[in-house]
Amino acid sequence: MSVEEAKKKAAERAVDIVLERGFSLIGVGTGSTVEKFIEELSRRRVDRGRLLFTSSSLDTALKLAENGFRVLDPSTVSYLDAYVDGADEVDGDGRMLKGGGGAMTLEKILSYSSRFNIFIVDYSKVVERLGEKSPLPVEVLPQALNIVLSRIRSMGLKAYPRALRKGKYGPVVSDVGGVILDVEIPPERSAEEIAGRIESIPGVVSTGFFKGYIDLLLIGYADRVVEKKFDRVKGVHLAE
C-alpha cells in the first residue's frame, strides 16, 4: 500500500471539507501531508480572492503563496475559521505527537485559535503507543538549552539536540528563535506524563505532545478515507 497515495487521499478529502463548510480564513500547519493538501487546493477551481490563510512556517507560507494563495503573518490573526494539519503519531484516543518539522509552537497557538481543526494522517502515523516511531520534540529557548537539556536527562530520558541534515551545520532553529531538542519516549512510559514533567521546565517554549486539539481526524489509506470525531478538550479552544 502506497503510503504517498495515502497522504492524497486523506488531503482530498480535507479539501472537500473545507470547500464544502465554506471555510474563508484558514490556518495550515507544516509537513508532507499539509504539502499534498496544498497541491490540492491549488488543482481545485475555487475563488482565491476569497480565501485568506496564515501558516504555521515560512515553508509553508511560501508554498501557499507560489500557489497564489494570499498570507496573513500570524501575528495579525486573532481566531481562524479551520485549521488543516498533519502529525507525526496520533493515537485512538486522538493523542498526537507533532513537530517533526520543528513548527509545533505556532502548530498549537494557530490550532489554539481555530473553531475547527481537521487532522489528516497516513494509515503509517496511527500507533498503539505515542513514542513507538518518533520522539517527543521540544522546543528550547537558546538560552536554557543546557539546563533543559540537564534536566530532562536527569529524568532517566535520552535527550538531544535535532540536527541538521543539510544546509547548515548545528541543531535545528524554528521560526520562532527556538532550538528543537527529541527526546525518545520509552516503551513502559507516557509521552502524557513526560511532556507534562518537560513542560514545566523553565525555558521550556512547548513540545510536539498534543491532547484535545482533534475535531476531525482523517486516517487515509490507498482506496479509502477514515475520519474519526473528537470533542475538543476544553481549554484548548479560544475560537468560540
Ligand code: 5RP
Given for the second form:
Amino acid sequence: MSVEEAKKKAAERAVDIVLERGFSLIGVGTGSTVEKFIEELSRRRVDRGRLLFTSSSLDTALKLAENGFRVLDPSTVSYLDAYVDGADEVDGDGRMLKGGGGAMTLEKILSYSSRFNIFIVDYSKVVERLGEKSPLPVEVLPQALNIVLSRIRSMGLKAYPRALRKGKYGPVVSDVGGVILDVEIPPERSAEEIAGRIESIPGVVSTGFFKGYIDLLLIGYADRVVEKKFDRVKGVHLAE
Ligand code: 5RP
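Could you present the same protein in the form predicted in complex with ribulose-5-phosphate, rather than the form predicted on its own shown above?
Then the entire complex follows, led off by the chain already shown.
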C-alpha cells in the first residue's frame, strides 16, 4: 500500500472539512502530508479572498503564497479558527511525536491557539508506543546546546544534534533560531516522562511531544480515511 496515496487521502479529507466548516483563519503546519493538503486546496475552487493563513515554517508559508493564498506572520495572530498538521507518530490516546521537520515549537504554539485542530497522518504513523520509529525532537537555545545535551545524556539517553547530510555543515537550526536535537526513546521508557524531564531543563525551548492537541485525527489508507475524534482537555479518544 502506498504511503503517498494514504497521505493524499487524509489531506483530501482535511480539505473537505476545512471548506465544509467555513473556517477562515487557518494555521498550517509543516511536512509532506501538509504539502498534499496545500496542493489539494489549490486544486479546489475556493474564494482565496475569504481565507487567511499562517504557518509554522517558512517552507509552508512560501508554498501557500506560491498558490495564491494570503499568509500572515504568526506574530500577528492571537487565535486560529483551525489548524492542520501532520505528525511523525501518534498513539491510541492521541499523543504524538512531531518535529521531523524541525518546526515543532511553532507547531505547538499554533495548535495551542487554534479552536479546532486537525492532524493528518498516513497509516504508518500509528504506533503502540511513542518512540517506536522516531526520536523525540528537542529545540534548544544555541547557547545552551552542550549543557542540555550533557544533561539529557546523564539521564541515560542517547541524544545527538540533528545534522543534514548535505547543504549545511553543523547542527540544524530551526526557523525560530533554536538548535534541533534528537533523543532516542528506549523501549522500556515513556516519551511523556522523558519529554517532561527534558522540558524542565533551562535552555530547552520545546519538545516534539504533544499531548491533548488533537480534536480530529484523520488516518489515511490507500482506499479510505479513518476519522477519530479526541477530547483535547481530557486527552481521550471519543469516537470514530
Ligand atoms: C514537522 C512535523 C511534521 O508534521 C512531521 O514530521 C510529519 O511529516 P510528514 O508529513 O512529512 O510525514 O512535525 O516538524
